[in-house]
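The form predicted on its own is given below as one chain in structure tokens.
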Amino acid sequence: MKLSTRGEYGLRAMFDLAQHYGEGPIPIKSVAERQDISEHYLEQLIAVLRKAGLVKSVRGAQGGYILSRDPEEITVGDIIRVLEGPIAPVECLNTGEGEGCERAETCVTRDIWEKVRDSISDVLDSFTLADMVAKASKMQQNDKYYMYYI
């Protein structure tokens, strides 16, 4: 499984909103500038995330976007599934139990691909936006400490 820019940039945008959680609506232009993402492309990603209920839009002069839930309640897996679709290394795992695959009952590789899918899902679901914000904060503190002694 290889992520497209939809997943990569969408996760960065959600991380940015999580960093500013509780500060009110964040203009999309600010997110685009901080994350070095095209504003037009980011608008498309945010629309998908809003439709999925992960972000809310606030209209008006002080408008922008906010997370719809606490950063601790949104996993990386939630975001990636919305933007990239099902997490499966092979197409036959995107359907029901072997539906559409004539070899499902005799396929010796299916168990392997299921374990790969489940492992990827477990990792993505184990990290929340709050985890990412905490890690970024720690990295920033370490960087300041390092810079102080140079």
The other form holds:
2 protein chains.
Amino acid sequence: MKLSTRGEYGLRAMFDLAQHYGEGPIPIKSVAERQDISEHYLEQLIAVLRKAGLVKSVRGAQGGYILSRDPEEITVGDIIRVLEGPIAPVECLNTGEGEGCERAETCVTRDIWEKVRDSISDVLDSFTLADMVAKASKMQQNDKYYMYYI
Amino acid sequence: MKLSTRGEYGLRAMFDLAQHYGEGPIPIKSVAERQDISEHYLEQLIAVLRKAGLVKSVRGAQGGYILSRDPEEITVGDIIRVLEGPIAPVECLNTGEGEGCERAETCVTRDIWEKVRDSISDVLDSFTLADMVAKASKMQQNDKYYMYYI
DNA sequence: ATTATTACCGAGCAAACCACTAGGGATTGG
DNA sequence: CCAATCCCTAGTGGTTTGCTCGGTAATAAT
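To test you: the structure above is the form predicted on its own. What is the structure of the form predicted together with the DNA?
Let's see the whole complex now, leading with the same chain.
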């Protein structure tokens, strides 16, 4: 029941772009440095995100990447689904109705996997990049206050 | 976001044992045949379930496996956790507090992964083997009625 | 026009993981 | 005894993961 690093890194990168939203194109190199991810590897992940239409690229010097939509309009689910494929604990949920399901009792378990999938989807779709940015700046604020107390 | 077949097969096997609960030891061979799983492979999975205390074994001829507890007292979550390891979409949730989390903003994503983990856990723990057996026999009942209509 | 900076692309690759298979041994009922 | 059954370890081919390497193309700054 694990994500690969693709989803993890990709989300961190998109969060980083959201934090710098409005500042023009952000070069992948700076994202990779801030998020401590291999630049070349991140390049491959963001290529997928670009093809899926979640980010736009600007080539050449002073170029970089920009979110295609406002951070409020991109959910964590959007990102994870692009990078990790369809959310489904077992493969048979992705095949068409009845295709992979020959065993009658398989459907008893299928029911469970469907509920799992839906609950994961619900959680992932309930967070936007804007939520994350807001949370992060709030946490930083708390850190500041904390400093005063020392 | 996939389970391996370990969880899938293991659950099917445990469901099978639940269906035959009260009939004495059930040989792994028959489970493997009914569930269409490689016998030797299933052997390895059930060994893990035995070590975790979910099934008891009876050796020798006429031997086999029996659920250690009543089907109502074994949840799908119990089985999945044993076979797939701790439910956690990212590794950092399994390490102790603050260990793997040096980046401040990682915690923004951590929050999300925690909610995902909890929702998966809730769903998996809400089903018992008894639920599955009940559902299966209901489905079979429906099939019967359906036959009359033809 | 040149150069530096960026995105873009494809190949390769070691390590890990998955889903088994093979080949035995130990225990017990008949 | 012997057949059935659980128990254990090791190997294995294929896939996936998480990268690295080495380039090409586009563009802003000079």
